[in-house]
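A single chain, nothing else alongside it, follows as structure tokens in the form predicted on its own.
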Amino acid sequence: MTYDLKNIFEQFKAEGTYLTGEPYGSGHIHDTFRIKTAEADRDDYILQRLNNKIFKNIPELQNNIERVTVHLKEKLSRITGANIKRECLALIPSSDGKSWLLDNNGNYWRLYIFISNHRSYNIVDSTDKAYEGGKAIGRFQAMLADMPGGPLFETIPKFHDIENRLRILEEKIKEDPAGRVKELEYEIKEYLSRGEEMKTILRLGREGKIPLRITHNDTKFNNILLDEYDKALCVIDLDTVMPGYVHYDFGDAIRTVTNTAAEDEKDLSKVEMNIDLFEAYAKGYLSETGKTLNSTEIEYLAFAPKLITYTIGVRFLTDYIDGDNYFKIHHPLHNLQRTRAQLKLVMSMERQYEEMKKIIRRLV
């Protein structure tokens, strides 16, 4: 589908004249475009058509992002030498003053300033990058620890709630809407056999042993921008910033930081968890958050990557069984490929779990 990007862009209070608009990035959910402006001394922008089938309440989602970015900017303003425009996402208001626009076809749009001279990686190839990624997410969590104004809106209810994800998976297995269950005996058995263990974090929360905090909830490494020197710069993709447990952020970051292959790698022999990258990320993360986490939160950090890798795998498997209605796919077996790669990564983490626990204990 094509959109009149120039017309949409001009309905926001942006500086500069529209020059070009091209698809940008590799996100699964929204349609994202980079808008280049004609003037050399003006910013470029990121324009996004928001997926309101997945995010049911765009105004509340945008209110979350406004609250978070305002608070982060206030924190950054107190840091000598901070570059607020590059270290925090900046929403541009529409002509009616809102942080989003509803077009005549019922599409929701938003506009950010494009962060210049950044680097983004899908695969992490050094302990230095892993450490900087850990610092970025740790700093993000620490800065938001005292954000005023009550809880954020839950943009996707029960997003990382593994009990809910397993319930949906089991429903889809029974329904078999796309006629695919018969071919998935191995995958279904492996995922369901781990279900009880994966409910550990929810149980700890119910017992009051770990608190709900403001978490990002989608900390794959390409949601962390590094600067031109590969130092931590900015955390992006704030759609799922809402109440959560710190293990969700730590776990999803480790899932992508330490994977020796792509999220959808077909050759499963390439998929392993790199323990050196785990240690480097954990060191960066704890350098920012170590003083704010309680002992139980720290104790279960090593468990978190298993949980989130498993959870994402459950989601890919569910979507495949359901006929591929959630994640964007590039070929008919894409979600199955993702499902198998995540399971292989879980197994690698299980083999290295004792060493992961030792590393966390050594770092605190």
Given for the second form:
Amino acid sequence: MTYDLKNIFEQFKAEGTYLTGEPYGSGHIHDTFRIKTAEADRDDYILQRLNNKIFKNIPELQNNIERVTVHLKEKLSRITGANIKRECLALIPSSDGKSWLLDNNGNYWRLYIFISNHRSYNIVDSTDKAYEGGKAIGRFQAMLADMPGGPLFETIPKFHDIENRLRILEEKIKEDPAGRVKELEYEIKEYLSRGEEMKTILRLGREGKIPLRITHNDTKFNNILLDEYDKALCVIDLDTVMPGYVHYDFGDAIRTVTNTAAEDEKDLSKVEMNIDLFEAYAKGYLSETGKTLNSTEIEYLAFAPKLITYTIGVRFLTDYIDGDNYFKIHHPLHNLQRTRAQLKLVMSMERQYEEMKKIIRRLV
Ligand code: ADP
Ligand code: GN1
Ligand code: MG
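Starting from the form predicted on its own shown above, please give the structure in the form predicted in complex with ligand ADP.
Then the entire complex follows, led off by the chain already shown.
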């Protein structure tokens, strides 16, 4: 699909003249383009065609992001030396003053300032980067803890609710819409056999032992931008910022930070969890949040990576069974490869679970 990016861009109140627009990044949800401007002293931009099959209420989604970014900017403005334009996403209004645009073909668009000179990684190769990632997410959670205005809108209901995800998986297995279930006996058995254990965090929530806080809910490492010196710069992809348990953010970050291979690695012998990267991330994270977490939240941090890696694996498996309607895929077996790689990573985390628990105990 091609779009008239110049025309769309010109309907936003951006500074600078459109020069080029090219696909950008490796997100699985929206269509993302980098817009370069002709003037050297003007910002570049990120233009996104929003996935409104997944995010069904774009005005509420955008209202969340407006609230979050206004609050973060206010916090940053009180920190000497903070660079607000690079440390926080900045939405550019469209010509009618809204933070999104609906074009004549029913597509929703939004525009952000491009965060200059950032670095983004799909795989983490050093404990320094892992530590910086932990600091970034910890600081993000801490800065949002006192955001006024009541709870954020739930942009995707029951997003990390594993009971909900397992219910959908079981429905799709019965329905078998793409005729793929017969090839998946091993994967289905391995995923379903872990279901009960994975309900632990929901149970602790229901028992009132862990609170809902404002969480990001999509803390994979490429949603954390680092600066040119590989220091934490900005947390992006704010579409799922909403009420959640801290375990969701800790778990998803560990899923991506500690994996020695890509999320969709085909050669499963390469997929392992690296415990040194776990320790470095946890250290950075706890340095920012340790004092605010309650003892149950801390006790279950080591469990979180298993839960979220499992949850994302369940979602890849469900999407594969469903015929690939949710995540962007680049080849027909992509969701299957992702399903298998996440399962391998869960197994690696299971083997190192006691070690993870020891590290958390040592760090607090
Ligand atoms: P998705 O939900 O599809 O993952 P994201 O909002 O994460 O979409 O954007 C996709 C990618 O675009 C990011 O991983 C990042 O590389 C890049 N990106 C997004 N926003 C910005 C920004 N403001 N500045 C620079 N790069 C960005
Ligand atoms: C999607 O948007 P992106 O690509 O950062 C997904 C996450 C998954 C991730 C797996 C809204 O994240 O939940 O963990 O893919 N986002 C949404 O890579 O579903
Ligand atoms: Mg993303």
